[in-house]
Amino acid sequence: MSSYCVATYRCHDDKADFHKKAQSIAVGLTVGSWTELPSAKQKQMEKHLGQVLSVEVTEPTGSAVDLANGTAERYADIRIAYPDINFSADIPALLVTVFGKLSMDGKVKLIDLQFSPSFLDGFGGPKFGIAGVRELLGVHDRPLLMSIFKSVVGHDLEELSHQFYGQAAGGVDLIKDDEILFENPLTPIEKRVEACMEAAGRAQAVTGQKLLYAVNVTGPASKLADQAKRAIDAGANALLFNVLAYGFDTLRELSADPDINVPIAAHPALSGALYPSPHYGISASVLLGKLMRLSGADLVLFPSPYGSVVMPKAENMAIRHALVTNNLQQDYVYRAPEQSGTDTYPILRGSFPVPSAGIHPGLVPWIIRDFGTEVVVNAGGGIHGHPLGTAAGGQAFRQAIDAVMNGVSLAEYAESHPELGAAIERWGAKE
């Protein structure tokens, strides 16, 4: 019995026979040629042949002007099943199979992936996930709050510790390194962890609150696991990782390592080169949703629909669905028609969605409205740029979260909470 992974493509072309194109993709990315093969060879190779599952063509509609200037386009969504027997059970092999050379063949975008139960069986997903991160922090009834270092390149350990304490004293749940903070003589990772975790301890004595520090793991790929373990030995209780620079399989290896027993936050650096175009690349829900969760990210950062680096809301919601949905059968798993529906598949833990970039306290009602409570509110300038200082910036966010959770408007809550009031005066509020 064959098992398959399924890729869905959106192909734009004004004149193409999409059914013929689909068949060309299915053959070209698997056995290479088909009709030219003798019947005996076809029988031998059939188990390796890609299968066209569906071709849904959308013809352009709109005014004559729209048609003339190309704003109304003809496209087709094509679903093709690829036999698992063709590739090893890892994400690099799958991506090269379904989109390697095809990614260079005109206006073609990979918009979805489904995996066979046997392919999924090789992946553990997030080691902690949403529930595990909440358990570490002891916070179960509200969105979490993350803060980001700003202007850390070129600063020494004393300045880093000072900036860390200001954030921690504001009541944030997580603090992450800047993604561009690499190993350097001023703040080497072990010394950085020691300094920041000492600051975390001082802040906890004031706030009574636990905190995770996601330190950026960088360097040659062959040494990443060793660096992560050294950071953990120094006291690190979370990691930050630039997944797309190193690859999904590298994240999978780090997450699966039994000695790397801390949550991993996935940064979306470089993803803008892959998801924004309607004609090329890989959809955000696959790139920053399914593949991040499958590879083991406990938290996934991505641009929000509201701030300074925006992503369309529909794409944000698709990422959220891919990260937190419990219905893996429908969204992740493909079974061939001849397969029974009783095959088992792993239940992957959910990953925390972390909408980011340009977030300020006045946006908290929108974030919770759209993402629910299983979300991490992530702020940089919205904390550090607070008129009353960094600690007040964190407090303003916590107050905004409390207001929404208690069904109180930000304006009303701000009347008795000056930190929130100062934030609203500076940035406004979205109720």
Contents of the next structure:
Protein chains: 2
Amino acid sequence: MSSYCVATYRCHDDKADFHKKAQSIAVGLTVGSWTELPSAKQKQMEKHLGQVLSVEVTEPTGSAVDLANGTAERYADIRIAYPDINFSADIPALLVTVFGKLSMDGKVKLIDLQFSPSFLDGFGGPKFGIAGVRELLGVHDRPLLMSIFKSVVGHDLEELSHQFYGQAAGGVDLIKDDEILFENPLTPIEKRVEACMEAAGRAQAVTGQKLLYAVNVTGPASKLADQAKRAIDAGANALLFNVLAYGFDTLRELSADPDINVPIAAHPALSGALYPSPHYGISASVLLGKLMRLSGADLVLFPSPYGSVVMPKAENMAIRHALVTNNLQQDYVYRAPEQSGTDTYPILRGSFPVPSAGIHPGLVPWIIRDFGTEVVVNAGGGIHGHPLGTAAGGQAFRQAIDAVMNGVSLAEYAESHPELGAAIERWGAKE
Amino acid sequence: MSSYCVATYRCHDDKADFHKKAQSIAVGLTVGSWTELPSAKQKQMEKHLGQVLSVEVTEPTGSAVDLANGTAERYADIRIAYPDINFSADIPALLVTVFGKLSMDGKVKLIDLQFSPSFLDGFGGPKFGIAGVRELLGVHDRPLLMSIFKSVVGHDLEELSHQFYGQAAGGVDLIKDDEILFENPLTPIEKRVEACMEAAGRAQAVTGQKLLYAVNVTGPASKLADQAKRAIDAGANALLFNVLAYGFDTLRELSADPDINVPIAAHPALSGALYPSPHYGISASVLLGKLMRLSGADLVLFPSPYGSVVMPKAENMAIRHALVTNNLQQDYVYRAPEQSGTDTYPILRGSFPVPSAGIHPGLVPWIIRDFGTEVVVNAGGGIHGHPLGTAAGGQAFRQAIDAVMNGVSLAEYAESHPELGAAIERWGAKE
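What's the form predicted in complex with another copy of the chain like, now that we've got the form predicted alone?
Expanding to the full complex; the earlier chain stays at the top.
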């Protein structure tokens, strides 16, 4: 019984025969040649041959709508099924097979991946996932709130601890390191964890709530796991990781390591080199959605459609879907027609979507409208820049979340909640 | 004394104030905020602050030439110096610092990197390099010749060994695995190495020349080094590695490992997701040039400007320059104005450029004209597709190289060399 993973490509070309191109991809990236093989050899090689599933050509109409939508160019969406037997069950092998050479061959973007049940079998997915992170925090009935340090480079432990306390005192659920904080003499990782977790303890005595601190794991690739374990030994209860700088398999290994028993937040640093072009690269929903979840990210940050670093909302929704859907069969899993539909396959835990950048309390209704409640509201400037201080910044977000969860408008809730009121006065509210 | 690495960005924007944007990058990716800091704090933080070195704005002229060259859009090249003190001396930290968040912030492409002497100090570069690979092969007076298996997926050891012998018998210097050959039951890496090196020995008895076989190292990230060592124990005398699937630091670690004492050929698989867009990503000269050499690739494959998978020639030349230049100071190294110019810094060995795809013997004069003799001529179809067979395919290439090295035209040389003659008849010659 054959088993396939499926790649979907968007190819732009003014005049290509896309059906021919699809055939040449299916053959070229698998058995190499086909029509010239003797039929006995074809029979032997058939299980290795890529299959063209569909070719959907979109011709430009030249209409104003096309021009406005950037769909004025001729393109085709091509789906190809690749036999699992051709590659080992790891992300580098899959990506190199379906997009290694092809990525260099004209205007072609990898816009979707579907995994076979047997390929998926090799992946544990997030160790905690959405439910596990909620369990650690004891919060089940509302979106979570994450905050980001204001500035970290050049600051010492005392300053970091001070910033940390201010954020924690406002009632945030998670605090993440800045992704550009590396090993440095002022705030080495173990000392940093100790100082911040001490501040977390002091804040908990006031707020009565738990908090996860995602410390940035950095440095030589083969030492990442050791560094993570040292941080955990020092008290770290979450990790931050710049996945694209190291590759998805390194995230998978960190996530699968039984001694790394804390949630991992995946940072999207460098991903903008890959997803924004309409002609080249890998779509955001594959890169920051499916592959992050598959590799075991418990939380995934990505640019929100609301703020300064903007990703189109449709792409945000596609990432969200890839991270949280339980309808894995339709979107994640491809079954070849001859496969029975009754065998089981693993359902990966969901990853928390964390739309980031430019978030202030007035956007909370939009975030919850777009993402539902399985979302982490993440803010930096929107917390530190609060007119009444950092702690008030966190409180304003928590109040905004409470208002939405209770079906009360922010404007009304702000009347009895001065921190939210001050935030709305500063940044406005979109309801 | 401050020490800086420098990133150059090309930013496209119809109306941005590029000088303001440059300042906001320099501050935003380092200390976070600046003008609002008290002056005592500024003094303390100054050594962490990014510096704008230059902003060159190109306004569109609307001319036909601009339109034809794709330079009809407004853009600026912005150079920013980042203090080394802000990041650890590794490629992930440098890339995340200079392009982590920024990659997601509009139309911005990373088009160059210059390293400080102290950053470079942490890198050994290629263990063999151009001279070392020549030494292993005992070939000093001509371009090298590499060949690629015709098809590998679904073939067994006997078939691979047969293909290998055909290539080796033609007098090629290096044979590389296909990058899509992963661990598989038909040709597991140790058995494959044994079978191919046995074929290499038989061929050497005929040709009298040495040969390197670059076997593909694949699988889980943390097991790559072990796999490489097992392959070497089984007789492998070179490695192939899909660098982009694992990240540059993993290549650096393989290269720096004292037990991995064979040359490493870097494959460009997936790089097309990053370099071709004019608006996004990382330029080919950084990705397949400077970072590959810095990470220790002894040979670097990239799409040639001649064949089917086309990269513009100017980009090929920029990659070549990054791989082979000894004029490191100008292109690789940035010295801050206050730094003395007399201290020493490491000169990395050069990496062999391997322009690939669509190469046939008739292109050899062009390759040598463009690349000089420090180049590896690399062919697949141009060897296997030779009318007189695979061995004749290799011979035709060796003859083409000999012709050019002796200043004889291919047409003239072909008169007394039937293999070259048949190749030219099949594919033509560009002289």
